[in-house]
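So this first bit is one chain, no partners, the form predicted on its own, shown in structure tokens.
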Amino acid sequence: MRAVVTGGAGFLGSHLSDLLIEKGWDVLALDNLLTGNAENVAHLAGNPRFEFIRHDVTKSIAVDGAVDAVLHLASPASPVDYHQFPIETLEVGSLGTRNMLELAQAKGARFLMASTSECYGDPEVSPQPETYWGHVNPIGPRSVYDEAKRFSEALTMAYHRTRGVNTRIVRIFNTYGPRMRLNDGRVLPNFVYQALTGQPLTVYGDGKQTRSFCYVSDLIDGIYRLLESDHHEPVNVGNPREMTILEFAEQVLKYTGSKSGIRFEPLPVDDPKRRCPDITKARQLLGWEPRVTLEEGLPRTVEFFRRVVQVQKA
């Protein structure tokens, strides 16, 4: 079996490539390295099951040979990135998604679209089930990511309904683990970096907004189970353990051993007040639920970031 993974040098794409190879797949990873990092797949160099091509998926690409699955993970995925690259984010969600759907159709391959909990916007329902249509500001600063993913989902379902492409959609909730970027801009890298360098942890608003954190190995397992399923509509994959940002800050301070304080800043525009997945569907359809607790996953992630900070200081 052979898979094309877009965003293959990214945080999630590189872990997915690892799992696919472990399962016996050959992997062709595509990434333009706008937010990806070639070091994430450096350990796969020379592996006969792995090939990397630097490519922008908003441009079409001819892939020789058979392809059994196309997994489309390419996209800036943090506020820092999609605020810096708003047009590129919209293009990878539209042009990039269409190019990969065309590739899947041409090869008769399964197609998996990596969507996001951001489709729910600032939700008025919690936890968020897949049946919830969301509460999204279509012209706000976050909309370039939210609407790109919502469009991607619509395009994916259109190819399924009208062209018979064998599609799947995973809605990914906050995920963490090794290979995240220090300058990612999301709450976990921010907190861990600040804690390790003795800076106050930046909490936006009053810190009572909630998030739910899923360890990367659990997320990737859920994606693979969905790929192997026959379900075409969106499925939430995330950890339903919900906590406030202030509670999470306390956990980061605990596992870093840091004496950093907390600095409060104004809440960004359209920042979600709650984020918690309803994973009933994933449990029933995929037999999936998260296994790695925050108490297990956070220390692993802290150690990864500790090594990165040490390298930067050297």
Contents of the next structure:
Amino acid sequence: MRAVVTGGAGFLGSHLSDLLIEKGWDVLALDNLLTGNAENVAHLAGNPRFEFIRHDVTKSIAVDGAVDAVLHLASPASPVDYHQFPIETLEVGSLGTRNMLELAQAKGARFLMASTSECYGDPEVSPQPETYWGHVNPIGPRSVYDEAKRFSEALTMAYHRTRGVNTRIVRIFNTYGPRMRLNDGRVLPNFVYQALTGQPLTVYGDGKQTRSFCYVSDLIDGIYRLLESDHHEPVNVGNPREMTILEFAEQVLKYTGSKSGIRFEPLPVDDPKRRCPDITKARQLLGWEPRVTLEEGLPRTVEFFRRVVQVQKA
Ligand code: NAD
Ligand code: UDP
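Please give the other form, namely the form predicted in complex with uridine-5'-diphosphate (UDP), since only the form predicted on its own has been shown so far.
In what comes next, the whole complex appears, and the chain from above leads the way.
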């Protein structure tokens, strides 16, 4: 079996490539390194099962040989990244998704699209089930990401309905773990870096907004189960343990042993107030639920960032 993984040098794409190889797949990773890092797949260099091509998936590509699955993860994912690359984000979610659906169709391959909880926008329903249509500002600064992903979902369903492509859609909720970029601007790298370097943790707004954090190995397990399933409509994959950002900051201080304080900064425009996945569908359909608690996952991630900070200092 052979898979094409777009965004294969990113945080999630590199972990997914590892799991696929472990399960006996060959992997062709496509990535233009816009927000990814070749270091994330450096350990796979020389592995005959793994191939990396630096390629922008908004441009078409001829892939030689058989392909059994296309897993489309390419896209800036951090709010800081997609604010920096708004047009690129819209293009990878439109042109990029189209090119990868065309590739899947031409090869008769399964197609899996990495969607997001941002499809629900600033939700008025919590926890969010897949049946909720969302509350998205179509022109706000986050819209470049939210609408790109919503368009991607629509395109994926259209290729499934009218062209018979065997598609899957995973709606990923906030995920964390080793290989996140130290400066990607997401809350976990920011807080851990600040805690490890003795700077105050920057809590945006009053810190009462909530998120639910899923450890990366759980998320990747969920994606793999969905790939192996036969379900075409979106499935939430995330950890339903919801907490405020202020509580999360306290956890980071605890697991880093840091004496850093907290500094309040303005809340970004349209920042969702609540986010928590309803995972009933993933439980029933995939037999999936998260296994790694924050108490286990956070120390592992802190250790990873400790090494990154040490290398940076050296
Ligand atoms: P990431 O930024 O680490 O990885 C994204 C990868 O896509 C990067 O390696 C980047 O270089 C690559 N990329 C971007 N544009 C490209 C293009 N045009 N052509 C080729 N490669 C391109 O982010 P991540 O956290 O690993 O996210 C992976 C996917 O999962 C994204 O689609 C994201 O929207 C989705 N997602 C992630 C989370 C999360 O919490 N990590 C949550 C919801 C959804
Ligand atoms: N956040 C914060 N301080 C930071 C970075 C983020 O308080 O230094 C907040 C942000 O406003 C949001 C939450 O943490 O409410 C999660 O932000 P992130 O950028 O990780 O992802 P999002 O869930 O917003 O896509």
